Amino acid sequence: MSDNILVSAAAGVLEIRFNRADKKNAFTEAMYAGIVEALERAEADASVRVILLSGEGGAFSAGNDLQDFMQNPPDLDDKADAGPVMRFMRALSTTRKIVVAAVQGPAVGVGATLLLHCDLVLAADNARLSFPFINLGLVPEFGSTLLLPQRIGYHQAAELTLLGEPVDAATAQRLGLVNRMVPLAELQEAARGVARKLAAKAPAALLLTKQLLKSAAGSVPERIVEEAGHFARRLRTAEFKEAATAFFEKRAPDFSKLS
């Protein structure tokens, strides 16, 4: 793995840190390598139930390095054998697993279209998100062009994209880019302490809720009729048996003997 990803696991919460300080962590094809290597530990490992996502030294990712890139031009085909760019866009779109990031400073290109893929995202009240790829003369990646406008809207997505204009912490929380805004010195606590909230959940319940969430598929019927079928099959789990056991016992419940 890159020595420029950084990874750490506790408490059901596996940690994937950007460690191109330097470089406001601009990812190579080594660093996005490095970051599907642990997604994908992560994605096969029971005891993980959120992967965390953050930067070192005063920035998130300042996004991909022209550099790199043109001397290493990525391959961005879809198949089977993809090169480490595609790999990662599959993994982190695609993970069963409850994903959260930590944004400071700079967060740029991927580095602000990989949070659309996220499932909580904080930012410090320094971060300031951008999408410049029309600035390079290239297009939005990562699905942004189909999630953006779903998420905020299209003329604002135009807005963000058309012009390429960074957006402060407070812009982007209440365009619903990021969920909460925190001081700078209390972000890392707080993204480490919602994700090993959400760690302490019933397992199987939390990936089939993001599930759910995620699935674009369906009217409103149908909906209702699926979510019907799953909260049958839930009441007969060992999960919702610990937690109704334990709301009666007047105690936390604890999942963390079951998958």
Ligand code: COA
Contents of the next structure:
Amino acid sequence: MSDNILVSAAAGVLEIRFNRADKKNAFTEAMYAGIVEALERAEADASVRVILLSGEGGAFSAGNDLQDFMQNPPDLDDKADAGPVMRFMRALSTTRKIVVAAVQGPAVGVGATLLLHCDLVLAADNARLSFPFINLGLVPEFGSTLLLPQRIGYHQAAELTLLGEPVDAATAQRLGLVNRMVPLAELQEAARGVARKLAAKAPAALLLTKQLLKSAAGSVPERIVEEAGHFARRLRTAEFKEAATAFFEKRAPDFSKLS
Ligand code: COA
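Return one more block: the form predicted in complex with the ligand, after the form predicted alone shown previously.
Below: every chain and molecule of the assembly, starting with the one above.
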């Protein structure tokens, strides 16, 4: 694992911290590989319920390392033995686990587009998101030409990607790219609090809810039937039994033994 990626686990939350502060956490190939390793570990470990992404040293990430891009352009072919960048995109965009991001300072390029694949995004008041690909003669990546117009509307997406100018945290929140804006000093604890709250939820119900939210295909009537099937099955689970019992016993539910 690269020293530039710090991984720790507590209370059902796997934290992945980008740790290359002198380069504003710009991602090298080794860092992508480190993140993939941690995401794969989270995917395989039932005790990990939530992944929390953050950056050390005043930045979230300045995006791909531009030296790397110039000297060692990544292999972006979609093949089984793909390089670390493609593997990173696959792992983050397909993880079943809930992903929370805590963003401070710059989130540039892939540092911003990766947020579109997170479930909840908390931003410090000093966060600045930018999609500057056009300014580098590049194009947006990581599904963002689909996801950005879907999330924030075509004209806003066009402004972010055609002008390539940064937006501050308040604007990002207004656009819907960020759930909550918090004072910088409170960011990490606020994000940990949200991650731990999620990690205490009924685990299988949490995974299913994300799966339903992320599955794009189908009509509303089809989705109603699909949800109803899950709902009926969930009424017979230990998770529902614990939640309903806890309600009547006037206590908080404890899902920690369930997976
Ligand atoms: N790749 C490689 N090095 C990077 C980098 C990147 N993406 N982003 C920042 N750095 C390096 C700088 O070269 C500088 O290194 P140095 O101290 O050896 O000169 C160091 O990180 C600090 O960056 P600096 O620009 O001085 O910090 P800043 O706070 O003024 O600005 C950014 C921060 C992120 C806004 C600015 O560095 C930037 O725009 N970076 C490029 C982002 C980018 O285009 N990413 C690729 C998108 S595809």
